[in-house]
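For reference, the chain that follows is the form predicted alone, supplied as structure tokens.
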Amino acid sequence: MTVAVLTSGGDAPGMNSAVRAVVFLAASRGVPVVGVERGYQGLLDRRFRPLTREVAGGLAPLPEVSVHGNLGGSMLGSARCKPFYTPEGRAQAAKNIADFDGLVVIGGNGSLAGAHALAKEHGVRLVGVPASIDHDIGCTNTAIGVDSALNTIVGACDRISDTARAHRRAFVVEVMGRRSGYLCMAAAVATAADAALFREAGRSEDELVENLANLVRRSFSGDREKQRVLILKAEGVEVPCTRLVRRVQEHIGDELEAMGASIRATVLGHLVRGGPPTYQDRAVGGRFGAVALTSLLAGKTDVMTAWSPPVAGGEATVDRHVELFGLGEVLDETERLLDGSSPVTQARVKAMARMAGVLAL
């Protein structure tokens, strides 16, 4: 038996920890592991390389697997693959991995959708592992990369707050989260931000500008002695950070100048993706990888590992915190999560609404 593993979609700190767990556990059970380079594109191009080697007494992981397990990014690489979106592309990919007995797919929504299609259309035996810093995958309480991204955002906002207090400034800081505002919401609470702007709230540009102008004016006026205002914005709010700041400046620029205050914009961008994984992402990634490999060896397919699921219906595994959900169910719940109909999303938005008055104090 030989198992293949790939990482796909946006990189997330902890992906390498999941790969390491798959390789180490497989080697301990005498199962060779092959890495697929550059995601689904690598399946089409047959870019395979061994991650285990024969040694006296059995198999051992290649040294690079251990080293990269503590690093961010992806040791196997990732890439967009438009041909894989077509039935012909998936058929070719399935043909290229016919010699393997199982596949572990580590990635986000699109990657898991591709895995589901491979399993349904061509009977490929596979297990998915959720990896997305945006925390936008259904049926799981976290995904690989979420905790590392939040720690990076918190650290950056702490530094921005230092310079903001030195100059009596307001900062609008944009963080990642194209269709999910989770990073913005969670980081706003952790950094004691004054406001959080996220797509799920459904505010218009004019509402955002008016609310921000009032917030900044109130924060810097009177006897509050406030020296810093921090506003977090998810990238899913389509109004650019710089445009928001410019429009607020147009509204209250003279007032800010009279108060000795100012407002700036900062976009963290891909900084949020990088860096070594935190303890939590190494642990979650490792436990996901171990359960994925164990499940494959037990004959499971077309399923995803999920951490302490917020929804019922999962299948228990050897890890009491990890359950298995069918990929079809995961993709359905993911869509509900992103269109706002999931109770999970609704609970997040309601919680932030309750916090709005507290954050602005």
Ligand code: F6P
Given for the second form:
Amino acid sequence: MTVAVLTSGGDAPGMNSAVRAVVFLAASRGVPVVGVERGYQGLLDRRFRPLTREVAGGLAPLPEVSVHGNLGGSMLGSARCKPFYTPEGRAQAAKNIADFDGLVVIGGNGSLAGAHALAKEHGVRLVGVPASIDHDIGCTNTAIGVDSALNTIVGACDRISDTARAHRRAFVVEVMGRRSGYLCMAAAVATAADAALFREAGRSEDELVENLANLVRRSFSGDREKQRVLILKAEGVEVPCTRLVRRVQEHIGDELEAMGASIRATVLGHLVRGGPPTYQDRAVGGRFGAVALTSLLAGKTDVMTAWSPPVAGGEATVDRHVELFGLGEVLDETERLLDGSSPVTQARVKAMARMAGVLAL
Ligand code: F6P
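So the form predicted alone is up there; where is the form predicted together with ligand F6P?
Now the full complex is given, and it begins with the chain already shown.
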């Protein structure tokens, strides 16, 4: 028996910890592991490399697996692979992987949708592991990378707050999150930001500008005399940061100048995806990797590991925090999460609405 493992989509700190767990556990059970380079693209190009080797008395992980387990990025490389989204691409991938007995797919919602199709159409035995800094995957209370990204955002906002206070400035800071505003919401609370702007609230550009102008004016004026105003904006809010700031300036630029204040924009971008995984992402990645491997060996397929699920219906595993959900169910819940009909999204938006008045104080 041989197991293959790949990382796909946007990289996330902790992916390597999951790979390490798969490889170490497999080696301890005498199962060789092969790494697929650059996600599904590597499946199509047959870019495979061994991650275990034979040693006296059994199998051992290659040294790079251990070293990279504590690092961000992906030691196997990652990619968004367009040809894999076609039936022909998946048929080719299934053919190329026929020599292996199971596949662990570590990635975000696009990658998990690809895995589900591969399992359904070609009977490939596979287990998915959720990895996406965006926290945009259904049925799981966290995904690999979320905690590290939040820690990076919090650190960056602390630094921006230092310079903001020195100059009496408002900053609009954009954080990643294409369709999910979770990073923005969670970081806004943790940094005591003054406001959070996320797609799920459904505000028009004019509303955003007016609310921002009012908030900034109120914060710097009268007896409040704030020294720093921090507004977190999710990438999913389509108005670019610089445009928001320019429009606020057009509204209240003169007033700001009179108060000795100003406003700037910063886009954190890919900075948020890099860096070493936090303790939590190493632990979650490791525990997901271990459950993915044992589940594959136990004959499970077309399922995903989930952390302390917010919805019922998962299958218990040896790890009391990790349950298994069918990938079909995960993808349905992911869609609801992103279109706002999931109770999980609704609870997030409600909690932020309650917080808005507190943050603005
Ligand atoms: O991995 C998720 C994510 O970081 C999103 O937040 C972001 O919109 C996207 O990936 C960026 O993708 P790319 O690195 O391909 O530009």
